[in-house]
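The chain that follows stands alone, in the form predicted on its own, written as structure tokens.
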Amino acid sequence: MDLKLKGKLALVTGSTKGIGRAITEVLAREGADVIISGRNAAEVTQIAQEMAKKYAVQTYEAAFDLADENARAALFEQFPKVDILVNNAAIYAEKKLSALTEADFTHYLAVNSLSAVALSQYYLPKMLSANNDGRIIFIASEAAIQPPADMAHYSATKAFNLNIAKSFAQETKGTRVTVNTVMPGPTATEGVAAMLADTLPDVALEAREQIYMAENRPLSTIQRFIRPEEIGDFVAFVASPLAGAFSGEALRMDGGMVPTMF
């Protein structure tokens, strides 16, 4: 299928790894030329490189911290129009309420969901003023709704992520721009398997996912973690003109885990 997306510009925050890098592949794969988002540079150049070599795509770099407003700056000057926003950077750990301090959580609102609507903010204006057509995608998490007890300040900001994405829509009314938010389930990403190696390290790697699935989310109906390609497929659609009656949309992608229908 062709998603039309030969030619857009598309700025995926957090990706050189995991579902960030795996989003931005398949929109390179698709033609679209995407700006590589990192706080290392190293890393963002590899990969910026890697790509435009494979897709035969134009490849951007910015190495960026997009928590600090300084370097928000710096990006909006360098690339001061996208047609596809994906807001993906996040940080996530496992760690109790009772031991979560004030700063944790400030930290995590912060990277997770300030520095998203701050690039929002900047980049609708420009999307509804380009003709009315743009994407905006805010990758949130299934544990927004259905939070564990053991990330209640990741969760928090997925669940903020849903509501100011939302708000985000009501601003597109009647044109061609749309704002939405992917719900990925457990995904097996390079964070997740050094979670994994840390709680089960005395099991053999196949067994590990199939341990801690059954144990820790038994709702999951697929009983294993998603692959961060299968997120970028999905993600890639959700950005192309081929998707524009989502808007204002929760998109779940969680593996069967959260058990309502709606």
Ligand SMILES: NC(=O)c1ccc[n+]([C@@H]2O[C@H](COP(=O)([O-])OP(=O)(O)OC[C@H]3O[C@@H](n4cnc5c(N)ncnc54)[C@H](OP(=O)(O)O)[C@@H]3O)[C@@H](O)[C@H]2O)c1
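Alternate state requested, the form predicted together with the ligand (shown: the form predicted on its own):
Shown next is a single chain and nothing more.
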């Protein structure tokens, strides 16, 4: 299927690892020019070079900390317009609710939610005034609607994102711009591997996935981690002109984790 993405410019935050990198790979494979972003400048450069070579598209580099307002201003100056914005980057870790501090909540909200709001507030009007076309996709999580006990600070930011995306979508009325949320379930990324190394240090690497799914995510019907490429293919479709009728949707891709149909 031709996703008709050739020549579009896409910014996927957190595209050096995991789900963000997989989304960016599919967009580049489909002919979109991509801005590689993350905090680690060396990784950004390396991935930008790899993707340019592999997919013969333009790649650009944006090494910055999303939570830093000045860094975001520099990003806007460097890239005044994009056709596709995927608010993907986020941080997560397990911590008991009773141990969470106000600083934890403030930090998680700044990185996971308020930065995505700032980027959307900047790029949405540009999409509307340029040619009334564009895509904004928030990567939330099934945790937004089914919060795990030990990640309250994280899941609250994801519920925030689900909510704010719907509000942004209401500003696109009568245009070809859409704003949607994709809600992945547990996915085999670098971030999750690091989290499992912390929570299951004594379990052999290859057994961690099975044990984690059985013990921590028993409701999953697929009983395996989703692969980042599976999310990448789906998000690239939502980012494409083929998905113009999805607007303000909360699109679940959680391997059956949420037991209700709606």
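Keep in mind that what you see is a predicted model, and the values were worked out from it rather than measured. We call the rigid core the largest set of C-alpha positions that still match within 1.5 Å between the two forms. Numbering follows the first chain given and starts at 1.
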(message) Rigid core aligned, does the Cα position of A41 differ by 2 Å or more between the two forms?
(response) no
